[in-house]
Structures are given as structure tokens and as C-alpha cells.
Amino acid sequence: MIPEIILLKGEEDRLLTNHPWIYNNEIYSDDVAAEAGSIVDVLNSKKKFLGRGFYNPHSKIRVRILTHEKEEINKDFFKKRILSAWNYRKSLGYNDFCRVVFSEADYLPGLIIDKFQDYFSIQTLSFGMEIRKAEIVEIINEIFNAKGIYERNDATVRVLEGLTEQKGFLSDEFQTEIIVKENGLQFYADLAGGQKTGYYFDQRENHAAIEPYVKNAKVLDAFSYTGGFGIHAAHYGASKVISADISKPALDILQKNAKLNGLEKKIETVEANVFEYLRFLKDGNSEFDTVILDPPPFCKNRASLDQAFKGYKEINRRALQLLKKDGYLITCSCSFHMLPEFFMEMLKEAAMNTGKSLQIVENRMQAKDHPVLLGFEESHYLKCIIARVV
């Protein structure tokens, strides 16, 4: 008998619009015998079945929906879901390097699987996925015949689930530094030491999209990290690229990436606090044809949204001050709480403060291997706007 969770009256509305989370304050009653990670059924106040998912009494997100059908949740269920996610990626041309599973967006809540040819980096960020980790590893081996699997569960969100942070091999040990191929270029990725799962696949299409806006241009790549945008800019014909970041280790990898692609002579790296460096460039009357802003998340929760808005506005205002007429601003945010409408409002205010007019040329998002589940706004986290100064 599967334990049942009964919702308060009216609390099913969000679930009916495809949002997969049930919060603790939306529940009328639950089965106290249900253990963390176990499967429960969710019913509305009239006891009509709504869905089946992972239960976690340790989390404010009490239930994460897996299915809206009364189907058995077993290894075969997860294998079919992972195969479905993989077949979708293959249908779009993804093969060697991509995100195979994007958590709730693929109805596999808390599971991230990134593919690096025959090697895999995974995260199990929900209690339900964590206790099925061995099963997930078996499935990856069955589908892909993986040469190696590494877990990157050193993510703070696990603490909210009552889990510890950890990372390590889930297979025989292997060399975790791998060369990723992206848009005809090569980049070093470290599954053990890099950010998140070792590499950001989500900007792939945005990296390629900058080609028309950087040809023969003097480009500032701010918050460059390991050079995803800057190296693409150099490859696409920029006359010069200045890549600035506060992290020396990231810039060291950027220089290795530039050399790997034969572009080291076109890229200058600057180790600096980017907020301060943008002011320094403005004080020196520097000008650029294109400025790229791809900062780390400024806003990790709703409480920090106002401060994050000010931070985004500041860097975008400074960037606009550095741009020539007809120049391009390529500006990004990977903070979910900075919703698309907030991000656009921020850019409007930044432009107004500088007295510059902007044309929105492209309004982009994360790569297609990071699909957005309609109704689950949290899956639409990456914004990338390309604007022209007119």
C-alpha cells in the first residue's frame, strides 16, 4: 500500500499546471510512516489522485512528482525515463558532450547526468534519487556502457534535503580531466574539480550565436571564467579579446584553452574584480565594439533579489558606458530568481541611466539539452540577451 498525502483545499492548482513540487505548507495530512525517499501518492482535498513522487519529511519540498499515472516506480521506470531523455537529445544532434538528464524538466527530480563521450558526471540532489544512486549507476552502464562515472554531490542544495555533500568515483578511477568539443573548438573540463558537474554545457548555443557580433571587433569578455565566450569570440574573428575574471585558476585554464585552439595571441587575460575593472576601464576612456557579461549567480534566493538586481544593473550600466555606437552588449544571468521580465527591466534601467538606446537583437536561453518544463519556472534559469547600441 502506497502512503497517501492529502493536500489542503485549492492547493492542487499549481500541480495541475505541471509544477512538480508539493511544499509542506500545502499538505492537509500525510502518512508519518513514510520514510525519506519513499514513494507516496498525492491526492487533492476530495481524495482524487494527482500524482506519485518522492517523499522527504526533512525538506520544505515535501513531495517531488515523478508521474501523474498510477504506475510502478522501479528500476524499469527510471531506465525508460533516462532512455527517453537520451533519445530526445540524440534527435537534436547531441551525442558525445551534453546534458542527458535535466532533473525535474525530464521528470527525474534531483537527477543530473552529463555525458563526456564515454564518461559521466552525475548529481543526485533529492533524497529519492540519492537512495537509488546505485540503481542509476547500473542504468547508465546498461545504456551507455560507461567507461567511468563520477558523482558531483558537493552541492549545498543537498543540505536542504537532509543529505551530506560528497564527491568521488562511482566506477573504477579514471583521469577526470577531459577535453570537451564544442562548436568546433576544444576546452578542458575537470569532472572532479570544475564547477557544478565539471563543465557548463548550457551556454553552447549562446557561444555559437555571438559570431555575427564579434567579427573584427574589440571584445571585452567580463566574468570570463575559463573562456567559453572569449575563445569563441577569438575564433569567430574578433580583432582582440580581453578576458577578465577574479579567479586566477579559471584564467589559467582559459589560457590553456586558448593555446589548445591556437588562439593565445588574440586573448589577453586580466585577473581582477570585474566590478572594479569595469570602473577602471571607464575611467581610462576605454571603448569596445562588443562587451560580454556572463557573471556567476548573484541571486541564490528570493531574499537576495533586490541586491542582485542592483548588481546586474551596475555591471550592465558600466558595460554600456564602454560600448561604441552600433556596439553589442551580450548579457547573461544564470539566477532563476532574476526572472526574464526582471532581467529585461534591469537592462532598461541600465540603458536609461547611461542615456543610451538599445535594440534587442536576440532574447535567448539555455541550450536545448536543458529544456524548460512548462509550468515549472525554476527550469528556465538562464537568460542571454544580445542588444545593439543605437
Ligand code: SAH
Given for the second form:
Amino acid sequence: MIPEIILLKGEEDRLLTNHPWIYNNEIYSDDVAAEAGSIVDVLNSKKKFLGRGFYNPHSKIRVRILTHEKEEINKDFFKKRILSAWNYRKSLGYNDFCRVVFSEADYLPGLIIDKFQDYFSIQTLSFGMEIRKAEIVEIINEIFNAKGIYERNDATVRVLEGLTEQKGFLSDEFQTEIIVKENGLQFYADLAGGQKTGYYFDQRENHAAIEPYVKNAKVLDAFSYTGGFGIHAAHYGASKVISADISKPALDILQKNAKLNGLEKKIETVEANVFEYLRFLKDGNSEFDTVILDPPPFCKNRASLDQAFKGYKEINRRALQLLKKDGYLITCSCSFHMLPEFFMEMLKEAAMNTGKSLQIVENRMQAKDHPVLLGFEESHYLKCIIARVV
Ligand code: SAH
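Could I have the structure of this protein in the form predicted together with S-adenosyl-L-homocysteine (SAH), to go alongside the form predicted alone above?
And the full complex, kicking off with our chain again.
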């Protein structure tokens, strides 16, 4: 018998519009004898079945929905879901390097699987996925005949689930430095030592999208990490690229990446806090044709939104000050709390403050191997706006 969670009256609306989370304060009866990570059924106040999912008494997100059917949740269920996610990616032409599973958006709450040819970097960020990790590893081996699997569970969100942060091999040890191929270019990624799962696949299509805006341009690639944007810019014909990041290890890899692609002559790296560096550039009257801003998330919760808004505005305002007329600003945010309309408002204010007029030429989001589940706005996290200074 599967334990049942009964919702308070009126608390089913979000679920009915496809949002997969039930919060602790939406539940009428939560006296179930269910352990963290086990399967429960969710019923509305009239006891109508709504869905089945992972239970977690340690988290404010008490249930994460896996299905709206009364189907058995076993290894076969997870294998079908992972296969379906993989088939979708393959149908779009992804093959060697991509995100195979994007958590809730693929109806696999808390599970991230990134594929680096025959090697995999995974995260189990929900209690339900964590206790099924061995099963997930078996499935990855069955579907992909993996040469190696590494877990990047050194993610702070795990703490909210009552899990510890950890990382390590889930297979025999292997060389974790791998060369990623993206848009015809090559990038070193370290599955064990890099940020998140080792590489940001979510910017792949945005990296390619900059081509028309960097030709013969002097480009500033701010928050460069290992050169995702900067190396693309150099490849697409920029005359000069300055890549700035606060992380020395990321810049060391960037330099290796530049050499790997034969572009080292065009790229200069600067180890700096971008907030200060932008000010320094302005003081030195530097000018750029294109400025790229791809900062880390400035807000991880709603409470820090105001502060984050100011942070985004600050860097965008400073970037605009450095841009020539007819130049391009390529500006990103990967905080989902910074909703697309807030991001646009921020940009409007930044432009107003600098007395510059902008034309929005592209309004982009994350790559297609990170699909957005409609109704689950948290899955639409990446914004990438390309604007022209007129
Ligand atoms: N543009 C990259 C991804 C950027 S991730 C790509 O396309 O692959 C965000 C980067 O911002 C990280 O490398 C991190 O080291 C850097 N970072 C965070 N805070 C910073 C700061 N204040 N100044 C400079 N870099 C910072």
C-alpha cells in the first residue's frame, strides 16, 4: 500500500498546471509513515488521485511528482524515462556532448546526467534520486555502456534535502579531464575539478549565436570561465578578446583551450573581480565593440532578488559605458528568480542610466538539451539577450 498525502483544499492548482512540487504547508495530512525518498501518492482534499512522487520529510519540498498515472515506480520506470530523454536529445542531433537528463523538466526530479562521449557526470539532488543512485548507475551502464561515471554531488542544494555534499567515482577511476567538442571547437573540461558537472552545456547555442556580432570586433568576455564565449568570439573573427574571470584555475584552462584551437594570439586573460575590472576599464577610457556578460547566479532565492537586481544592473550599466555606438551587449542571467521580465526591466534601467538606446536583436534562453517544462518556471533559468547600442 502506497502512503497517501492529502492536500489542503485549493492547494492542487499548481500541480494541475504541471508544477511538480508539493510544499509542506500545502498538505492537510502529513502523518504518513513514509521514509525520505520513498514513493507516496498525492490526493486532493476530496481524495482524488493527482500524482505519485518522491517524499521527503526533511525538505520544504515535501513531494516531487514523478507521474500523474498510477504506475509502478521501479527500475523499469526510470529506465524508460531516461531513454525517452535521451531519444529526444538524439532526435535533435545531440550525441557525444550534451545534457541527457535535466531533472524535473524531464520528469526525473533531482537527476542531472551530462554526457561527455562515453563518460558521464551526474548529480542526484533529491533524496529520492540519491537512494536510487546505484540503480541509476546501472541504467546508464545499460543504455550507454559507459566507460566511466562521476558524481558531482558537491552542490549546496543537497543540504536542503537533508543530504551531504560529496563527489567521486561511481565506476572504475578514469582520467576526468576530457575534451568537449562544441560548434566545431574544442574545450578541456574536468568532470572532477570543473564547476558544476564540469562544463556548461547550456550555453552551447548562445555561444554559436554570437557569430554575427563579433566579426573584427574588440570583445570583452566577462565571467569567462574556461572561455566558452571568448574562444567562440575569436574563432568567429574577433580582432581581440579579453577574457576576465575571478577563478585562476578556470583561466588556466582557458589558455589551454585557446592554444588547443590555435587562437591564443587573439585572447588575453585577466584574473579579476569583474565588478572592479569594469570600473578599471572605464577609468582607462577603454572601448569595446562587443561585451559579453555571463555571471554566476546572483540570487539563489526570492529574498536576495533586490540585491541581485542591483548587481545585474551594475555590471550591465558598466558594460554599456564601455560600448561604442553600434556595438553589441550580450548579457546573460542564470538565476531563475530573475524572471525574464525583471531581466528586461533591469536592462532598460541600465540603458537609461547610461543615456544609451538599445535595440534588442535576440532574446534567447538555454540550449535545447535543457528544455523548459511549461508550468515549472524554475526550469527556465537562463536568459541571454543580445542588444545593439544605437
Ligand atoms: N561564460 C562561461 C560560463 C560562466 S560561469 C561559459 O560560457 O562557459 C560564471 C563564471 O563567473 C565562473 O567562471 C566564475 O568563476 C566567475 N565569477 C564569479 N564571480 C565573479 C566575479 N565577481 N568576477 C569575475 N568572475 C566571477
